[in-house]
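Listed next as structure tokens is one chain, alone, in the form predicted on its own.
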Amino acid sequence: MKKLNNYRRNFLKNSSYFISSLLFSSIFKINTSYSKSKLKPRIIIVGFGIGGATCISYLLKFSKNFDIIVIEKNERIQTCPMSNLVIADIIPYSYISHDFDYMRLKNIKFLNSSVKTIYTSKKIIETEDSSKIDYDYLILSPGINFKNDIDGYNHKDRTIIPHCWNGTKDLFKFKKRLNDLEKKSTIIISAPDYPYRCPPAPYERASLLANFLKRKKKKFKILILDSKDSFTKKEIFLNEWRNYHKESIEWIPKSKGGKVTYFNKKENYVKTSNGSKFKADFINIIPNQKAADILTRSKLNGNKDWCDVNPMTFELKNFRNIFVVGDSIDAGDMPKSAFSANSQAKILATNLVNRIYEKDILSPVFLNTCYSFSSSKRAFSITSWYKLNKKKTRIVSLGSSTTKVDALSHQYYDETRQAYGWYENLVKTLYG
């Protein structure tokens, strides 16, 4: 196990160094041949989450040469990574909530608004207050949207338990409803079908809710009703549940009637695809997902759930100089995660600069590491690396490395420290 962890760390370190070397090499060449045009190209970035903020961190080196505008609807950023730990009272909310470092971003214009429409033929965006702004290049990192494909369920209904899958303060409402549970309760978590943001997160949430309720000395039963027959890190999660939560967490896959098809808000029960009925005191439906609403409203995703992009540049298919990164795209074998968005955005920003300065486009490699917690001091991970296929049309997996199921306690604790280290380094780099 130690040898495997060292291999994974070395791979991440060397691959990250390789990517950074490519980026900074490209940047150096560009600076030495900067065109002295009087007009600065205008780049608009919509969304200051992980994908958008990563693009900004790389474009910041050229902020005197470009006219960069960031449009973000929120006044603070709340990250999805680590949010399950906040729900479970393991870390404070302040850990995942971040201000904008305007001093560091002093050459970049910020607009606290949302985009209503994108007029691609005119290269203009319209904000919620009907202001219109023209662009030369548009980067969209808008997150995701949710489907209402369960009868009786509406993700916008403020009277039900929020899904807490979109980086909002709804998690406070979630926590209150959790704290209000009686001494003996049944909890249902409805896990969505692939693809969705952060594949292991529903199972991490079940683990951490169990951990929270045990600390509160409450008796409980958690049912995970799943739209799938398998999930990421399944064997590790099942092992954690057997050893640390005994019979308190039960996973019901799609093949055994786990897919939720009906939700009764008034009587607090759900029905599944085989007609089974499950009643609970706390029902957390995590809805199926699709590309962000702005992409659909502006007819940029061709009536598909996800956007098709060129994986070399992340330029939107059939739309010149519009780029999409993060959870709204079809990223081939890459999962929808903060680490993926960060890895993709580095390539997007670098190759956008290369295009503007008429330099060679880099052929990318990508990384993703996903950490999951089963308690405050037990974390485990999967690390995967990716490249493009021979036709340069799709991101494909090169393989992965996962924490061993029989890893020792100190190794799980070591992964816990790595998870915190990764997150803290990421948000420090992006948000200061």
Ligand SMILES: Cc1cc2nc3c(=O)[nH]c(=O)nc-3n(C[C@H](O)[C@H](O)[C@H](O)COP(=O)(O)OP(=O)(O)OC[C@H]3O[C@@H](n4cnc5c(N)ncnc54)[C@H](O)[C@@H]3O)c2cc1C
Second form
Amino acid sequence: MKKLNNYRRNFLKNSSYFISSLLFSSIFKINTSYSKSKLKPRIIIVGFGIGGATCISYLLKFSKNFDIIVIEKNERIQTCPMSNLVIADIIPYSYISHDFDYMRLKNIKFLNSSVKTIYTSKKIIETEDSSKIDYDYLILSPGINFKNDIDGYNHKDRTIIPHCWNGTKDLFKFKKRLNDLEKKSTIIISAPDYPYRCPPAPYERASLLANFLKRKKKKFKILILDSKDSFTKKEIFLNEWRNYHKESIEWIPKSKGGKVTYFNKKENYVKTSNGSKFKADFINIIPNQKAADILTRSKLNGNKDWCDVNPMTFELKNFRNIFVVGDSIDAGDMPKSAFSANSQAKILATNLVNRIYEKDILSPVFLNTCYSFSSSKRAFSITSWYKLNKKKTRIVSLGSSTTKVDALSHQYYDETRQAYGWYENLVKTLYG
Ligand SMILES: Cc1cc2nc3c(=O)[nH]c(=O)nc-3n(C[C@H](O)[C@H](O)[C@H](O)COP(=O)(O)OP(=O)(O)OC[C@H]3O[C@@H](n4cnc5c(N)ncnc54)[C@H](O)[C@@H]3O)c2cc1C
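Structure of the form predicted together with this ligand, given the form predicted on its own:
Time for the whole complex; same chain goes first.
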């Protein structure tokens, strides 16, 4: 404990800025009895999504020793995992929407606000209401932002069909537009280029939209216009589409002119890299992606799309005591997924505690399993294992295993149960 006290005293001596405890307590929605500890190292966590909430679930048992503050801009969490099933009316919205269980977060202060800027030289973050809070250690798991690199497309345009790639209530708008489709319609899904959040999800969305429209007895054609020439679990998806939707789902890869380069929202058509024009009743552009806004605004990503971190600790390159985890980082061979964010955040939190207590840093291994549904009774998965390369600078794949294309129906059904089991266990651990 002496080490911690010395640490905190040194920090306070060097820090040029403190906010008053009066202002501080007034900005917290809960725990208003908060007064700033001068003895404990302060850890601020930005984002209570999958990566941030996993860090908290690990740091919870040290919450008496550290001064932990969580800052999340949303008032509830709506997860992206399972959201395609909500769109397809297979499960209710309540399944993916979670309240914050404050009672569980003992000794942790929770601030419902958006972080505007991070002043790294002063070790201060500033929130949207201009409150400033100093930190000793800063953990960022803010997710993704979107690129506007398709001519005519703006991801912030409220009048177009929302991409539904970031856990917002836009999902209801998407569902309404889907429900409003006539008896016979053409749908375009434009799939982004790597790297992006949840690589199989555009193809899962195509499968589940088809499943939904078939149940509604509507005629449809789904065109997947792809910015890539291949995709994860491709053989299984193609097999599912052949067996259950015949000619109704067509995948057009980049090499055959699938990359969307132009969007005309007035006349509802897109143009692709080889000049082809595709008109549709429903155009769902899933934009290319990059690290969350807060990282760019605070100049933490070195002008790159994704943040470079040390994969042993998740400390941001060139920034001591700032850690980034989840979709915002370049995670080497690991895909951007909730499973990955969860696996990475456990290592981050463990090695941060090890650093604070001056213990050995663990050399990590990681795991990722991505489930995809093609209907309510059929799911399939890919599981991959990862370690660090010899220089310990990059996460590399150790191999993977995928559901067999010719698996039996009951095996596909078993995987749906495993998918629900994985999800329910995750959200119970993170959100109570
Ligand atoms: C359709 C779809 C289906 C998916 N299905 C799966 C699946 O089946 N399995 C799987 O493993 N993964 C899946 N994913 C991927 C998964 O959702 C992400 O990889 C995961 O959420 C990443 O976690 P994160 O912590 O990096 O970001 P998030 O979970 O998005 O958390 C970021 C949080 O930070 C908050 N935030 C951002 N900026 C600020 C700020 N400035 N101030 C305060 N708070 C801020 C946000 O409000 C958000 O709550 C899916 C994704 C999509 C789009």
